[in-house]
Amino acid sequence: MNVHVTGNDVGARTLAIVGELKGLEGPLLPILHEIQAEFGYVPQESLPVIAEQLNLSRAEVHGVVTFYHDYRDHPTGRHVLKLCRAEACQAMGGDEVAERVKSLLGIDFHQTTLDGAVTLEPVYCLGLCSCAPAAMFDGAVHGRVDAELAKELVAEARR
């Protein structure tokens, strides 16, 4: 992930990932996944090359981009901690692990600690539903997260 990119940076790398990928049926939502991989987030700079190299409305873009709640709109924290907000979650002590989590962090949803190293977000099911609660750590998931597990996360996150 490099975030630190000026726009004709972002540019020049957004067409050399749209050339790469364009030739894919559906081409779209996996180069969206890549311009994400690439800058951790997918920079506005990149919306109308990419509409532009795809025959697209830059509208039709941005819509999907907005749709799905996985892409970012900005740079997130050196590590990214997913808690599942789904009903089964919630049923099996959830809301207690987010108010943990967001007490050891300082923050709340959406946001990232001042030092940069985490940001917290609310993900609808992970499907790990008979494992309940649920948590994704840096794409790693993890089941029956309870306040200590919880703790470690968040220790491990601030290493």
Given for the second form:
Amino acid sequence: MNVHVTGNDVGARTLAIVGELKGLEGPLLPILHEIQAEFGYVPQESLPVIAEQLNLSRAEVHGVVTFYHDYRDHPTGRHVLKLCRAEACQAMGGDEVAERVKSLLGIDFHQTTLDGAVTLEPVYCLGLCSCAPAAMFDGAVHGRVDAELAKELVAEARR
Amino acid sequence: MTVRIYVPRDAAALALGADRVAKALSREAETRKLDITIVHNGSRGMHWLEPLVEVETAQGRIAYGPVKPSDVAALLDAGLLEGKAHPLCLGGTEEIPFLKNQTRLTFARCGVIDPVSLDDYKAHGGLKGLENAIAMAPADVVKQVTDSGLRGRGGAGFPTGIKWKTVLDAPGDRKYIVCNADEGDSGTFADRMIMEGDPFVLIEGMAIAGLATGATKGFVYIRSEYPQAIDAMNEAVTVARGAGVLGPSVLGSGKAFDMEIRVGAGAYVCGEETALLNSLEGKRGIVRAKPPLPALQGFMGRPTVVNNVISLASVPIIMDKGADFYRDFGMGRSRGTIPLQIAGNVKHGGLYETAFGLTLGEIIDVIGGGTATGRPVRAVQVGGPLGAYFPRALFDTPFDYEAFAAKDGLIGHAGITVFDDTVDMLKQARFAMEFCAVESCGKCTPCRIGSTRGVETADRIAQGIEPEKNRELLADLCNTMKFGSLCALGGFTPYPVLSAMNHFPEDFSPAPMVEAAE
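Okay, that one was the form predicted alone. Can I see the form predicted together with its partner chain too?
Below is the entire complex, every chain and molecule, led by the chain shown above.
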């Protein structure tokens, strides 16, 4: 989802989110998850606000945000397609499916199509190893992804 | 009378269209004015039959599967509600051999009950273990868990009771129970299935752990790749709190225990217990040096039990039926049952809970039914991305912690990934190094740098550049990583690499590179 907000809005929303969650023990990850749910990514402008509120340095917050694969520093396309790249999916032709999806979309992993429709991401295991290859499209899971289903998912993403 | 129909909410079933089947069922039922109740249960673990629809009849539950939305009308025409015959009918669920031959202790209720109904949970023997634990002294609870022989199901196989005793004996005004639900290994899904199919058993196990060690607060750290499990756990915790299973006085005992569900952020290394604790504290998921043990200085520096989901979910039955009951299953020093997860290129993939001791060959060929593609099995990776690849020659290895260690492997979290004869083992070895490079937390050099050098070395072998020298180098590198890494990520990555090299040397001798003519 593309959400364009000004720096001030980001600061105010961040402050509200931090205010709600800072009572937790170890609140930083829950806060970052909430911020990403709100904006679709973790905006740079929110980092100093979090740092100040949690009494951390900006470097520490930056370090945490960049450590984890989930947190993004820019918005995704309207849809996110995740393809599992782990061993069980490899055993069932996951690599071929991934190549097919890449060529259908004309992008590589970690990229977004030029029309902003879909972002393609690798994921290391969705826990659907007994019905591999697996994919996740906007949070919905799909098993036994073959060339046909991959084409359908791409078509849906293009809409 | 309303007929109960079960359509799973398990992620594997959803991935194969269970939601669409449920919708088709309720739509058809409405049109036909049929009185049905759809229960969203967990999965029975027979994933090649998902979506598996069950109907409650006078003769017990009758299964149909795999059901497509387009099958629903014909199923109802054939008499689905009375459990009548249809080409998709599998007969009584409990009579299906894959299920019938299992010993379901930890997964006894998974797929049977409505996962978020506490009444259903209690009607199927739930909370008895917790009630027994409340009536006992904490040290006696710890002793019962120790006597059961339960070992950490996350992979390390450390005796659960001994870990608990350390926390019980540790001084501290505040102690914690942390459940490691960061099930990142490919080929594993037991944690996910229990959280989606029987979340109360995990809550009960954690409450027992709390009472036994004096901890009053628990966390379940679930990976973000499991949204359905996160939802089910949150729902169940709310129900449990409302019913007084969690809170200031657990089941009226006067002892407090409550818990929170936390979500990871896509870092595989956070499945390592000390990295998980750092992550939970809001830090980078960097591995901590041990000692101090988490049992003495864990979450926020306080005594903390860190247990895997299946370890904790196995505790209620031990406290209900007794240590002897559980210990009587298994072999050697591997006691009780283990939920095998059969995955990858396999005909009958799914979860199979059984006592330790089956051979790898029985698991793959008999229970799993060979490959899905129908080609011969060439390699089997046991224990996730850090587990060794086994060739057919080692299929007589019994499933047991020590027996696998003796063959330079590990059972890990009991995930078994099957590959057919099209697999390129050099590519798999390279992937193991690549995965380690991507997921390394960066704290120790053997893991951070070694994995990257490993990828490069594997590539040189593939290109035919001084293969003999590079194979030696790769083996040497593995040795350094194995003994020099701080945690299991760098320390165990050599398992898949070395086993691939040792058991499948033919894949590591590609045709010599032909120099391009200038």
